[in-house]
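Presented below, as structure tokens, is a lone chain in the form predicted on its own.
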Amino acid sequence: MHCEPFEYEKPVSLREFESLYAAKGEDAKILAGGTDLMVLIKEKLLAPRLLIDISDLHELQGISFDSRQGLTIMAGTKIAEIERSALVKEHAPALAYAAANLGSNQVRWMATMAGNICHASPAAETPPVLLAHDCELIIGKQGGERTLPISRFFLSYRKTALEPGEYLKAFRLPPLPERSAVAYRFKGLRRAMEIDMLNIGAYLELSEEGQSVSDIRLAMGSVGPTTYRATATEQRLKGMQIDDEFFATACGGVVQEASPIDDVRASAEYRNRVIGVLTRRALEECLEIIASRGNKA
């Protein structure tokens, strides 16, 4: 691999990392797993003067759950750990499923979800699920941190809301209410390691009587310059009875709100057809999950 020369630092504490990152500014890039970053450097799309390796910082590792705050995943946690975590499988099984379909086993043991998010590819696997969960991001910098809904994180193609000196510190997924579920569906060319042609994350919450929609979120990937929610369709679906009209409105709505392009993986026409199909399958899965919980009660 030929690339421009750069310096390498490996801080031993979060405080040392934040100080170094703040001092170096735009000359520095964060190395967590490197599965996206090193490709961009190799292809000369990036030429950082300094790589700051945070892969072993224990302050940025781990998964925990709190009944009030929900599921917290630190940014340095590997995708493979998310895939296998008992806490994730219990409280966010769609995220565990999405993680399991990200790259190869070797990639998942190197990559982090923070890298998958900050790379800001519209075809990334985890953003639709995180948007469906209404995930809150904890963004750190030297001397403090702030929180940001993930719905405000993706600004445009490969551009995020991170400001100079800021880094993604953690993900917080709120507890799922009763009568709610999240599902993830995707379409690829074949059952192999590849980038998704399109994907969707769906959140469905039923009303108390269980026959109508209390809340819904539909997050689409690979049908626009960013991963985003079909907010107009969501508004139309709230309060609807769960019937054929509901599914027709949901599937037709996401097609209307999608703006895909032709590329080497699929045509815009194909993506428009399939995104509606995936939406119905994801919502049907949500209903099955909710029903299965009711049967166990």
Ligand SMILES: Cc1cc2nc3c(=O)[nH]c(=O)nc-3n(C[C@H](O)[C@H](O)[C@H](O)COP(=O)(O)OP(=O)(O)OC[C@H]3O[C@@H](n4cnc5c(N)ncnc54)[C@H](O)[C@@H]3O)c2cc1C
Contents of the next structure:
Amino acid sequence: MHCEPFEYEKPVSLREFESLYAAKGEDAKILAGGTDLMVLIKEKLLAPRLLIDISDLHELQGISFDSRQGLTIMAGTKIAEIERSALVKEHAPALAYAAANLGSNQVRWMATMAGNICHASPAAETPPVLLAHDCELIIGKQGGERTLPISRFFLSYRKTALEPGEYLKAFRLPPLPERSAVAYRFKGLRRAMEIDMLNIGAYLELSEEGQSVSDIRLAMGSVGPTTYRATATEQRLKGMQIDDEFFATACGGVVQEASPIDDVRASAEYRNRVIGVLTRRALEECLEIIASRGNKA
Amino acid sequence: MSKHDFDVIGKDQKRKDGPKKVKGEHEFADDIQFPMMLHGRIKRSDIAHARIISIDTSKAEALAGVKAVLIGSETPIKYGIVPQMPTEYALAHQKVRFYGEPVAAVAAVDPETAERALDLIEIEYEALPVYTTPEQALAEGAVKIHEDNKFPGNIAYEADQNFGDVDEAFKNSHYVLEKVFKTSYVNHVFMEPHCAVSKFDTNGELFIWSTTQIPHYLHTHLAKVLQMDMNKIHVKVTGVGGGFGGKGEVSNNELISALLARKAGRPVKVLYSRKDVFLQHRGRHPIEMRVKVGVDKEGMITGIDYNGTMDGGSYGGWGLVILFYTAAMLHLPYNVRNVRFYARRIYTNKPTCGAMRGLGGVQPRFALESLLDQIAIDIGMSPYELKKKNAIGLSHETVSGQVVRHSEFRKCLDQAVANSGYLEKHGKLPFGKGIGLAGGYYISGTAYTLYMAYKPHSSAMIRVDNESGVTVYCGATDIGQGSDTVLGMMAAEKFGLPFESIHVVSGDTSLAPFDLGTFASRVTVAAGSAVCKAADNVLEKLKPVAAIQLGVSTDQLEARQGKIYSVFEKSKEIDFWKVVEKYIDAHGPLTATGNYTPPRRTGNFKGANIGHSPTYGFSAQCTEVDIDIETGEVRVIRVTEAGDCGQPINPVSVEGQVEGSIVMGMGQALFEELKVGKDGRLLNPSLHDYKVPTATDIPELKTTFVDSYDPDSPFGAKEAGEGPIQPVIPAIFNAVYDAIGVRFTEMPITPEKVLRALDEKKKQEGMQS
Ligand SMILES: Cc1cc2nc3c(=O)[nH]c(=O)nc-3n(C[C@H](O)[C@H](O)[C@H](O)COP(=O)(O)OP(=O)(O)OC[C@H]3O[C@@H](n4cnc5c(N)ncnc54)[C@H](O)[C@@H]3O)c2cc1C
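Take the protein just shown as the form predicted on its own and give its structure as the form predicted in complex with the ligand.
Now the full complex is given, and it begins with the chain already shown.
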């Protein structure tokens, strides 16, 4: 398949990258794993003049944890490394699970999580979990850095809050408080290599006595132009006792806040119906995790 | 397994091509490179039905690097796999009939230049109405898609057959059930896209390397379309990365590569993208079938009435043969005395349907196995009991005159039911879980041929010498099913030599003698018979030499374990190769041929020659599903299969065929469907959006052989390539019925359909209570 010609640069230090990107940013696209970008270029939906390959930037590699800041995942880290990381499995098991369900093994060894969220597809695998974790994004730019909560990152269909010259540098997942958990649920037609018809990330934190909700986040994918949180429902659920009414409110709420469309993967009707089911299952899983942790402690 | 004592047959044999494929050493068409080779690309229509007003190729021709541009008016010769009814052109001529039809082609120094040139070709069309369903194409006043079509409107072909007295049978039936079934528009999704490389030598002879199932049909088509003598054309089959029927017809890229090579005076490769493969298509016909079945009080089938409308897509292809195959496939594997068949194939503005694994069988099997399941349940009988009662015995002749010389279908039913615990589970599992049973069969070769000659359907030549060993030359084509291995194993068994020492040269029209090709599950029986006869003829020549050396009569000699020896006195033995040496020293080269033609049969009705086979393979399956009733997901968790393939020659290969069949059928039952827009455009022509099962979707597979040996077949073998896919879909549908009490009649069963059906069911139950 032929595509429009482009130039290709592969900087070897962050400094070199930042100055190149600052100078040529207008015409350039960052190339991470290329598993989204190259598809768009080959389908002639994009024709950048320059690709800047960031895969040699060791400053953008790696996963670390400290008890104050939580889990830090650098932007260039491959999905497969996230899937396998012992730190991720311990501190964000739902993220490891979502990563394990992105594409195929081959895709996961190419793809990065930065690419996944910067592509900003509403069906993407990792955004619901990152939203559930209320992850913080570290955004870089020549000579500077800023942080942004991920809840303000997705602006609209395939549009993000990155300004010209800015790039994504790292993800920071704050440490999970006691009596809290995150769960991820998704639905595709087949079991692998699927763009989800629906997905949901749920965060649940119980009050000290363990009977009511002290905090909750519900992030839904494939039910609107971006992945987003059902914030009105979250508000209503806070403080509620964990009982049938809680589940009914949660499931009813997400359906109200979802605004899916019909597409080749599923009908709006189906999505509306099943998003509630996935929400309930994700919340039940959170409760199970919290209970099992409590038992262990 | 069987009472036969073999050294090679029936033992798992590693294929010679296996390690080569794993290491990337096996040569596929796209691996072929020649100096000066050009790359051809195809300009496809962006309209589904139109008259071509003009084509301007001047800008494309002017592009640097472009060496030839070709359009349909330069090749206005119609061809088709059914030679009596040719409908296709290498490039659309005067009209386009589907969105994405090849209209022009470019050969250039590299693929990028060729693709750029395509964008420079300007085509003016006069749009015609687009028909994407048979219903639209059949509407009154619809424009004829093929103006010279002999049948009214857009009916490509229609036929009926009538055996016994169906109306009378239904009148006297205890119970009659009728339903309408719809099958889906699915593609084979073989791994390797079509690719052909054509090269003319200085003397004007054409050499073509292609990934095809039918080198000899390709040979005739090339001669026709290029208007060349056949003896100037050499067809060479490369490694084939799967075909499943999709490479069982000449593909446009093959003809285009040859035409471009001739025009450019340089070798030309035309490789398809996955999208091109979906447009070439030739996948399974969607059929809307109204089927009625009656039974008596005992559950014995009294009659079958079938009325089918096949969506053929835009061209003829294998269509008319498949139409008659569906007629033939109504009878077996049950004993039915009254059968009425009516079917028509309709032209629509879509990529053409054709032959796909188990062709002609999968659709009627789906309808019949579903109906029999429901009938059994409705009359309070186990579906197993009903099917067993009606199953044919050890041999059978259908009312339509098909002769089954050997069947172990009843054993298949018994074994699948016993191994799966069907009787303990059916009707007794909790809501959402279910088990379903279905049976099926397929032909092992066909007595009818579209190759316009009466020559043997398969032929083989064997050459034996002390330098090169044993070489089997056979026109059969190994498309990944492992026929080279099977034919080599047969020769090895005959000569008493290890398999590794046999060379098989196949799929080359210049080197190997004629064979019809790989389709209709014919190769093991047909080419196998030819190879066995050739081997027997070699032994006929060797034994007299050995007899004199050993001082015994020829009729007591046997070749085994590298020796020729007397069966009465083992010490009277001589090394096989010693005998070969003496034969050649005395007589010169040692070669022999063998050939095979299935018995010809016919009858006194339309289509009577189609559907006869020398022998038949059978299969029964019990399939278990688990349905998530909140999300509608249907998960196939276990398939227990019992197959009658005769004597398995290479059991591990048969297992591969059965497992592949199950996964392929499951894809059609649950996931796969080519979607077509109103304008005739394919909406999901990629493996991203067209969903074949992945490794994670594959259920637990318990496949077994039933004890079987067809004494009239080479080493008792029948077929396993297409029979095992027949029960897959109805077994899943029957299991879904068992799980949630919903009888689906339309493929695929998506989660959405499950939820909708459950709602509907609840509503109806609510109304009843
Ligand atoms: C076969 C296949 C299957 C797939 N299956 C799934 C699936 O199941 N689930 C799923 O969610 N996705 C899937 N994808 C999509 C894709 O693999 C993921 O979205 C992946 O995470 C993208 O990462 P990448 O590193 O390849 O991104 P790239 O393609 O390199 O980049 C994507 C976009 O992000 C930008 N970008 C990348 N890194 C940065 C950065 N650090 N800062 C700023 N911008 C950046 C690029 O410029 C580009 O616009 C699939 C893709 C393929 C080809």
